[in-house]
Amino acid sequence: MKAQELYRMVSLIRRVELKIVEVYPGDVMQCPVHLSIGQEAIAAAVCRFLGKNDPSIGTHRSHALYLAKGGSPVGLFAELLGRINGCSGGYGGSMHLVDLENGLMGTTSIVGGALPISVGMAMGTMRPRIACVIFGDGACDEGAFYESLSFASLKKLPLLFVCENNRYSVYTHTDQRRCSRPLRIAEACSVRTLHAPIDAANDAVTLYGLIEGEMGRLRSGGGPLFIECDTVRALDHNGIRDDIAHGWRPAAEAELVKRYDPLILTGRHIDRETREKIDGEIRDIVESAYASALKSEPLNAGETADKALFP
């Protein structure tokens, strides 16, 4: 059953983002989008360990986190469409998602900006609850990364750091930016670490099993935990373009996208009939959610902002 639930979440994230890819050229969504296609398994597996009372925060690429934390597809679509029933009231767009009911305190467009906020969340979190921050490897080039690790370690905070390492900060490879893995920095700060190579990180079932034991230690007072997940970004840093085909990243990246597709790797753990049934159900859910969001009331930004500022 666990494998089916994990596959269902990976399928939901993929189908939602494919719907975004489908409609985005029509300019119905007028905010920038940063897609998680190729990285879905990480949020799917990690969020299985997070309850509604575990505060979490993400970055500009957080559709997967929002959905895996329990967010509504209608709320996500409505937010991207600028509707008043969007998860952030239509104001946030793709990069600023909120779902307080499910413990998603927000997401931020500032690279590395979520890290110190997560430290603050952890300081206000009493075990066995934990706080969680999911971020990309580009955030590890920021000074806030070092400071957050150091302080979390010093205070033995109940904080889960999850680095989605797709090796690119926009189009600049990690080899041009850093002399060692982000995980090594965490080790230098005396933070417990766990490395998930791409064949594990992109398989939600395998990743779940890999981190299960460490999550227990985190909740029982073992101090912060840093998980580095190797993965691959399928599309452009921003938007729906195939940047590999346009030459912005090497062609070898396309082979990684195919070989380590989270939908395929996670799907290996259940039979074909079950996969097809789940995919069909998810397809219907997503189509219905988008249609509902599209029909919802648009945000009149000027009028609503005035009322909020000058009641």
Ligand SMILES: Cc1ncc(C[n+]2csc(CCOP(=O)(O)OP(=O)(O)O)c2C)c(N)n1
Given for the second form:
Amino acid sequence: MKAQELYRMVSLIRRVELKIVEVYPGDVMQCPVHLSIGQEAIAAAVCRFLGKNDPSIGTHRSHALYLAKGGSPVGLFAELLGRINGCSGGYGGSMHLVDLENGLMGTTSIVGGALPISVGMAMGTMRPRIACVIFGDGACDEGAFYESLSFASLKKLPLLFVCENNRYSVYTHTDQRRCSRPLRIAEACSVRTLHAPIDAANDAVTLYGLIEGEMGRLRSGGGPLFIECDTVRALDHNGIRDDIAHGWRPAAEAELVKRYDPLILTGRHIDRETREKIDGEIRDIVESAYASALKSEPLNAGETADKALFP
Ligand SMILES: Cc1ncc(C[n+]2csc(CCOP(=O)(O)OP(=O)(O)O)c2C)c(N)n1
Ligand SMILES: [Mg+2]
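Next up, the form predicted together with this ligand, please; the one we just looked at was the form predicted alone.
The next block holds the full complex; its first chain is the one shown before.
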């Protein structure tokens, strides 16, 4: 049952992202998009451990987090289309998703910016609730990363750090940067760590099993947990192009994308018939969500968020 639910979420994230890929060339979405294709299993598995009352925050690449936290596909599509029933009222776009009802406090495009905010969220969180932040390897090049780990460790905060290590900050590989294995910094700050190599991190069922044993300690005041998930980005840093085919990342990356496809790895835990049934249901959900988002009213041209929210 758990495997089916995890597969359903990976399938939902993939299908939503593919819908964006399909419609984006028509210029209907006026915001940049950073797609999660290739990395879907991480949010899917992590968010199974989070309830609506566990505040969470993400980055510029957070469609997967929004959906896995329970956000509606209509709210996401409408946000990208700049419609008033978007999850952020149509003002935020892809990088600024909010869903307070489900405990998604926001997502931010400032690399590393979510980390200190998550520390504040954890400070205001009462046991057994926890806070969670999902961020990329690029955030580990920021000073705020060190400060957040250090403070969370010192105060034994109930904070789940999840690093999606796709080894790239835009097109710069971790080999050319300061920190290729972020969990070492967490270890240096006496934060408990867990490493998910790509075959585990891109398989939601395996990743779920890896994390499961750690959640009791985290929820009962044992201090923060840092999970580093190795993964691979399937498409361009930003937008819908295939940057590997354009030569912006080495061809070997395409091999990783193929070999560690989260939909295939997670799908191996259930039978083909069930997989096809789930995929069919998800296809219908996503198509009708997009159609419904398209019917939502657009924002008034020229109106600013402050005027709309605080008239
Ligand atoms: C403080 C800051 N510096 C630079 C940027 C430009 N920028 C946007 S995304 C990005 C790369 C982020 O890489 P990573 O954190 O690994 O996330 P990924 O895109 O790989 O998911 C950069 C440098 C930014 N948004 N904020
Ligand atoms: Mg990265």
